[in-house]
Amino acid sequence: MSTTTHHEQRLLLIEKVLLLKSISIFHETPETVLAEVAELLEEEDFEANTNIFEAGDEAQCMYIIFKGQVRIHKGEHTFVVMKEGECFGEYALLDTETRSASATTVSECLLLKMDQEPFYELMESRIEVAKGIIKTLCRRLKAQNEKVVQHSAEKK
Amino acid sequence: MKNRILRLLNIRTDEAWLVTNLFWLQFFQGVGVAIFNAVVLALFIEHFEALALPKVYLFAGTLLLVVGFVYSKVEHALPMKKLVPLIIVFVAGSIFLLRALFSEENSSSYLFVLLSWYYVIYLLTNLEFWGLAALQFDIRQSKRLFGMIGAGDIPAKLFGYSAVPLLVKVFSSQNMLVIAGISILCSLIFYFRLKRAGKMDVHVAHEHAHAASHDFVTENWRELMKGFFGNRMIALVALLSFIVITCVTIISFSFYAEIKHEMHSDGELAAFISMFYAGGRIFAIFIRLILTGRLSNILGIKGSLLISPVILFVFLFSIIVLSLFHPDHHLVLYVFGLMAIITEVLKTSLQDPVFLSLMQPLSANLRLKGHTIVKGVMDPFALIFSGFMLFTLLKLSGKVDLFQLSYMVVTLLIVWVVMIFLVDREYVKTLIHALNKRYSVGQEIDLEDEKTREVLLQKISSGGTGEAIYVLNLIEKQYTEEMEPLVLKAFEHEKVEVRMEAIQLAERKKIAEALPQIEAIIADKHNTRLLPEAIKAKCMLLPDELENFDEFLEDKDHRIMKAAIIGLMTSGGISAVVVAGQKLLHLIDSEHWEERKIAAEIIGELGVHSFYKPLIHLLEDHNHHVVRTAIHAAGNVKNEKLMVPLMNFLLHRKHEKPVIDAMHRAGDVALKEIKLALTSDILSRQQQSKLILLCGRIGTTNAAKILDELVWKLPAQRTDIFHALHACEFRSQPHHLKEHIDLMHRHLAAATLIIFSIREMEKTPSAKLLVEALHLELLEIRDQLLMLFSFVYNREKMMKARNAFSMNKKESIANALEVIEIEVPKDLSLPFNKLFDSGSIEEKCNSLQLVFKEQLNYENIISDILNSQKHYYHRWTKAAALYSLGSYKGSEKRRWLENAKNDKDILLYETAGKLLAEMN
């Protein structure tokens, strides 16, 4: 994996907070707490066409795209191409399972990585993080249920 | 201009439309009822003697009971959007019918029915209107707005009563009834406006639920009685209302009965009654519009309710004194007249809205039920009761004696005041209950109960693993000897995990009866999972019979060896301790890290205070696993000497999580090192935060004492310190009480400044991020204040209020503010509620402008956020303030940024650094 980790930060902490706030799982978390979450983010550079992780790898971190594009795929089949400001692998923060798909950079990328362990520690002391995530997950579940109901109604 | 009027009337912009429409709906109904009243009262008094009035009360009371009963049935069966027009049309229709039946030679019975019907239409319009209003607002709004909304009734009556003397000359009395009916029909216009805006769809779920559970409501009368007897709050309000109505009726009667003799013609009488009521309404409108909401906010429920009986008492006292020294019938009559106006005015402008507010913390269902009980059941009873009393009195004395009536009213006033105190006490309980409902935690299961025991036995015998273990945990919490059979039954469970739990429970609770089962496991030796626990249990339960246990010390299975060492060392026998101790020493000095790790585990499990030396040695081990296990063990050994190396790990950011856990288990023993670290300047902000929260987790009185000192030493960490103090169930000590209250005032002042700062900053587009940060800062202050309140005032209630705020629902917040208003002194609760009640920033600024005189501008706001020593702004707010300086061109910019560049906090120095680089 051809990655390089820059020690010199290019994103301000305050900018990381704003980036986190724009991501759905942190949308409900107050910025005062996100300032602490942001401190856990590590910047990682990837060259184009670099494999970030493979389907079946153990999932222990999530990524936020600050620059570039990332393809989520299984073999040759592409599910989605993710762009700046989007995140992938966020469920890995909550549950250690294997990756269901692979992620490969489409162009040169600057990603922000958050590991599960420090995130768990932060969640223990900052209940707001967990509350915000639960709210977002509930909303996603509700939307999913509505889709299922709508889909089954259309079938009938 | 509109905003000024709304501010004067204490109405928020988003409430204005609804309040206006409810006001007009009430107005048109009020005009109709007033015209009807004035006409029928004049006709009645003209034709009948005083003795007839109590008969009307008796008849009207009975009629109202029937109407109340029918109303309750209809109210349950129909949603609000159908109920309101039905009542309006019915009332108007009944008036038209009475007009149709009018003839010049009216019979006495017609006039009798006519006056009684006034009480019916008054009741129906009242029930329908307040039933609708009660569903639109929460407790805070109802206290503030009900006075205003109900005020529609006062100009209506002013208009209605004043119009009668003029209109009666143009139209005849009978045609005035038609005007009354038309006016009531006009209120339909506002009903349709509200319906179109969806305001009639409130609590649809509740109404649908009614429709669905039709069986439940078939016996509405019984339901109402259940509501009365089943809910103390409703019962007390109903009884209080009963007393109030009785007093009002007796006072009005006294006045009506006597005034007839003072007037020379029926025209004079009608004009006097109308003008008398119209004059009263002018006074009422002032009280209701301007004072009701504010009075109930300032005086609280009890104070507002006490106003009427106190004023009446003063009047009656003067009458009684007058009667003793200078009995002047005319003067007494006028005092009674004045009292009749005042009681009527205070009843409509203060009493009724406060009664409704009292029921707002109840569920929507109970609220409607309570309202129907008060108006539809108790008020008629009060009318019948007063009618009966007056009738009896007049029969006995043969005349209206105002002095006699004064004594009667004084007696009722005493009951009235007692009832107010009872109602107030119940109101607080109801509020707490309303908050508790969302957060109630199940009570502990009573294991003494026969049926519960049967269920538990069944779960232990054949329940799943989780169920059986849960039952064993329950048993451990409430263990008595009678529960032994339950524990022994667990040894028969098919799952190893359950049997393991049973052995451990038998060991911890020293259940000797479990020995046969434990010895059977040891004898079997094949069950290697259960054997270690069985060895330890046997050593604990039968320490004198441990022959051949030495062989376990040499077992190749480390779990068995470990159990044998622990078991023998806790058995108490000297030779057993020596043998096991030698084995332990061997493990400590072993070349193999696995054995050193076992040694650490054993020391940890033994938890002997004096076994700290080998642990210090193991904490310095070069193997990561051994060190982690030794850290864990240190938490159990609880020796102060072990806390020094543990703290060193923290300072060097090594093994943070296991060290924090170990210190947590060590409890008070860890506090000395924690305090030392927190009061020195060696920790980062995150490290400080972790140690503060650790103190909270330790939660002892000593931990709270340290945290209390830190409130003043580490002001920037107050949020965490307050959370930690809350976890310690901290109560403010007398010597710190003044400081805590002072801190509350400072927080309130800071919140006020922030509200005004937000208003100012909203004018600057580039400060959007800062405005959002200031909103968060406000929430942070609210949370800190609630925790501070919980340290000084009722902890449980303040925490319920805090939870209610976190629900972020309008009704929960309203209930929370109400609890704060009751529990916290007014000098703190009133500004708190102004700051954190719902409403826009503009409205909050308007309500706070009397206490905030500072002139704010962009520069002094930024300067305050970055440098204030009065209030320590959150690091995020400071960072947002710096970030907003990007497009600022003022001369102060460089100084602010350079100061921030030297801050220890990365969030600040980094933001400032970037902006400085851009400037250069």
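Think of the rigid core as the biggest set of C-alphas that the two forms share within 1.5 Å after superposition. Numbering follows the first chain given and starts at 1. The model shown is predicted, which means the values in this text are computed figures rather than measured ones. First, how it differs from the form predicted on its own.
- Relative to the superposed core, residue 18 shifts its CA atom by less than 2 Å between these two forms.
- Relative to the superposed rigid core, residue 118 undergoes a CA displacement of at least 2 Å between these two forms.
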The other form holds:
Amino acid sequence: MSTTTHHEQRLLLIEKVLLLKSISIFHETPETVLAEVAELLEEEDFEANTNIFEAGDEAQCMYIIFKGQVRIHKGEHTFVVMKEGECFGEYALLDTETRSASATTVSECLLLKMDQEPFYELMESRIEVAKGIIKTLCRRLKAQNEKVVQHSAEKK
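Next up, the form predicted on its own, please; the one we just looked at was the form predicted in complex with the partner chain.
Single chain only below; no partners, no other molecules.
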């Protein structure tokens, strides 16, 4: 599905560490640990309008946007357009269920992919990473609840 190509100039470790540090999941994680995480990330290039994954696909990884934009959607309904420095698919790091939405590139993208197994190992050894993902998921759940409440109020 992806149009993964070998990136001519691979990202420097420090670039990956700085990107990770800016993401809420890893905000409280020491740079030394982030350097280990950065080495686990796979770089993937995607052309514009490329499906990264579809709703219903098996979920085993999350993505971090280094460059570009990604639309999270179900059919034609767009939930959000994610930008550089944001991550998506993080539910897959905790849950092996199928994807609840699709992800499609809006523009040419360079994504960093983290697989579930290395993330589990990281959470076991670093509690701050586990706390980070819990906080991120709680924020997204609260935002979703607020949208549902707002939508219900608008219908009345």
